[in-house]
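In structure tokens, the next block holds one chain alone, the form predicted alone.
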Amino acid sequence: MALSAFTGAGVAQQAARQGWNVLLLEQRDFAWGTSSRSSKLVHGGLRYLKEGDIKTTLHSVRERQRWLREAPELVAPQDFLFADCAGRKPGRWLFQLGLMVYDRMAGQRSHFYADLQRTHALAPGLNPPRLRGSLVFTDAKTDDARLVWRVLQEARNDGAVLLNYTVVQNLVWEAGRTSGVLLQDACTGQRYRVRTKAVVNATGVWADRLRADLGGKPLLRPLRGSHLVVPWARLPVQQAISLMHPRDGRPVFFYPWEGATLIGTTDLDHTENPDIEASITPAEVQYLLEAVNDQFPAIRLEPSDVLACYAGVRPVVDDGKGAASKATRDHVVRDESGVITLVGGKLTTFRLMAQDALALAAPHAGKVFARDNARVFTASAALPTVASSAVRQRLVARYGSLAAQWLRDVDASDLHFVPGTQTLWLELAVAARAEAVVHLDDLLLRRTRLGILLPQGAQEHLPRIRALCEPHLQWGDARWDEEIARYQALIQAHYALPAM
């Protein structure tokens, strides 16, 4: 049994696909925590490298190189260009010295220095004070709910059973060793009491709580990364831009993605109720615009260009250090009276940190675990040519193998862009009928993106969306309603700029 974040899911693949019997249980909605609040980075942790980590560092590097072979749709190159500026850190000779050692280990040389004019060239407007060149290097991108969403698919074409609103609401206990689960729908309130030989715990930022019984001292150092969505149009960007914050040294960066530019992250202890959504600050969104304003004077962004803002709460191991932004991103796990507990680690790196829960989940479970390297992924089948080049990539990167199924009799109309977005109108259609979409959000922020790409939360296109939708939802009149209500409260509490 595996209690969900997108660790979760990972674990959830890796045991279905070695033959276990599985339940995966998510309290909210999938990937509506952390998973879905990310970066959108699939990297190999160079500023991991920098913090003297190897080990995670080069586990993330080789885990990137391995999805962009399995998922290259989904996971897709993204070139970084980081600024040399006389007398800032970390200064271009140790900055390429770094990029060497993490180049070696990907097993490929992908980073550059570009003089100053062919820095123009690749980032027009870049200016921040006393440019002389930049540094060129790859790392990668994904759509992190979507990346959720293929992991869990490929965990139920294995045989999981894969629940979402349903509440952990205790451990049971036998002899001294859990023995299973109290569980409530959270929909309908029914309670239910589930055996189950192990029980690993990936719950995320909450998975403190879950062991709160088993007497251990906390393991978590929540912190809150927040990011910013802007027309592309407003800050156009071809490669990322990867700098050091001229004001404490962060890191932050900004680069294309769906058709916007995502600015991100902050890294500030977050120490309110993980129940209750984070929500980006008004310092956060200061924070943020004069990163980009050092390096783009020219543009001067500003709070009214924000389409959408987001904040998500990383559940970081506490490792003592002051700084949050140094803290490790290592995971961690315990076995704790048969309940695993795994924490920490990096969207990139799943797959390692899975194989670890398992390797201590399989005695308890009466199991044999053995590490491999096969794919996780099951490679797609070539796509009817009804639908364009881009259509088919599309549907490949969100479908995977599943992909050919969605393009049978489907209506022409639904194979056009959203305006203004990369989102197709059939991916709607097909999360309504496929893809457990209990309430708007999950529609709009988790299975597509529309709710962050599009102004207040794309609630112009509702009346489409509805028509789109209903026949699979099947909600009727007061229910829309009611879901449009909760939708437009949600947005403007956590998506919608603060007050500043």
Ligand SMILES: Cc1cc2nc3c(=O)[nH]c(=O)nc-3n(C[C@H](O)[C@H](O)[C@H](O)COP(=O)(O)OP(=O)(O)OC[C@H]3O[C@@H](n4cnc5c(N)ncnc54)[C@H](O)[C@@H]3O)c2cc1C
Contents of the next structure:
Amino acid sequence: MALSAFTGAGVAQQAARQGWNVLLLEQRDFAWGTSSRSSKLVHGGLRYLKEGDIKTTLHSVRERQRWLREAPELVAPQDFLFADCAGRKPGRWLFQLGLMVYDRMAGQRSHFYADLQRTHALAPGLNPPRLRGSLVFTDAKTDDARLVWRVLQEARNDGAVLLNYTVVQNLVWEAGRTSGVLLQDACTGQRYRVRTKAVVNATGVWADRLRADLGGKPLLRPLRGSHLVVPWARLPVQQAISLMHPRDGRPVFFYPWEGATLIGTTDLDHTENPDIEASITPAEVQYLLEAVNDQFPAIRLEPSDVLACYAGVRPVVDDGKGAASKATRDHVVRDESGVITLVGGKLTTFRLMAQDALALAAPHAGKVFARDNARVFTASAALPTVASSAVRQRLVARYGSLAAQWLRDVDASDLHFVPGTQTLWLELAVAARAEAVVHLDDLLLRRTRLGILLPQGAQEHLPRIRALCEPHLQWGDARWDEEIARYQALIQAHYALPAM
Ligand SMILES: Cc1cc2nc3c(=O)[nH]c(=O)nc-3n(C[C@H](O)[C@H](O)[C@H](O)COP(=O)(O)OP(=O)(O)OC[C@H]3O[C@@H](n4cnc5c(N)ncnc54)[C@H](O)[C@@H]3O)c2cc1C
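And the form predicted together with this ligand, for comparison with the form predicted alone?
The next block holds the full complex; its first chain is the one shown before.
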């Protein structure tokens, strides 16, 4: 049994593929936690290399290469450009040395130094003080919430049972060991007791809550990271621009994502209740805009340019280091009386993290867990050519081996893009029909990302979305009105620009 979003999805997938009986429980929506609020990079962890963490970088680079091969529609290469400015750290030679090692780990050579002329050609308008050239290298990006869904889909195909809006209230103990969980259906309030042989506590920033009965020291140091989304036309970058913030030397970047430009991120201790969605602060907005305006002074990006904001909380393992940005990003796995807690790490390494947890869970479950290198993502069959290749690629990215079924009998108008985005109308209908949507925010913030890609959470399109999805959701007028009011309040409180 696994509890949670992305880390939990990996555990469920790896266990189900080995024939274990798996139940995955999520207290809100799948990927509602940190896993839909990340920077959406499937990166090899260049910054961990800078901190001397060779092992984490090596594992991350290898796993990144795996996802680029296995799910190329969903995990796509992204070029990064780092401006080389006289007097700014890290200097060209040190950075180049790091990139050489980074590339070597991936068995490729993708980096190069671009002189000033080429830098201007690659990133028109880039002009931080004392610019003299740039370093260009490749990493990868994804849609984090869809990546979670694809992993869950694989787990379900292998027999795992997945329940969203189901809260684990307590662990059940027998003779000093855990023997099950007490859970509650968050929609009906109904409670259940489920017997289990092993529990994997992959609840991210909530992990210490379930560990409370165990009496150990808290493991986590929750760190908030916030992002801005701006229209691509206001910050029209082709490359991801990576920089050290001029104020404090922290890594910041912005890059094209889903037709918009994403700017991130901050790294601050987060002491608020994790049950309340995190929100960006005005100071974080200023900090991120300052980073962009340092690199592209002529653009003069302002708060009024912001389409949406979002904040997530990193379940970082507390290693006692002072600065938040120095805290280790590696994962930790613990077996405490049959409760396997798996926290930390990142999207890229979910498969290895899951295997570490299952190796510890196996004796409790009466199984032998064999680590393997088998594919995680089932290959998709060729799709009918009723759609353009861009549309086919998008469908494979989102539905993997199920993509072909959504093209059967499709209405041609559903293969158009929602204006101003790269999202197909079809994606909304598919989510409403077959992707366990319980609330409107599940549909607009996680199954699709329209809520952070369009002004006011895509308010303008709500009438068409309602018409398209009602046949599948069958909410009726009163429920739709309730859902829309709930959604708008959520957007206003956590995804809109705060009062500056
Ligand atoms: C700002 C930011 C940027 C990041 N950028 C990147 C990046 O670019 N690349 C990368 O690889 N990683 C990145 N990360 C890290 C990555 O997002 C996280 O490591 C990962 O999402 C953690 O996944 P998780 O499943 O452990 O936690 P979560 O996604 O938070 O999942 C835990 C889930 O457990 C559920 N839960 C909690 N308690 C219970 C309970 N009692 N019963 C049932 N369910 C429960 C929660 O609702 C939650 O959905 C970033 C993180 C942040 C915050």
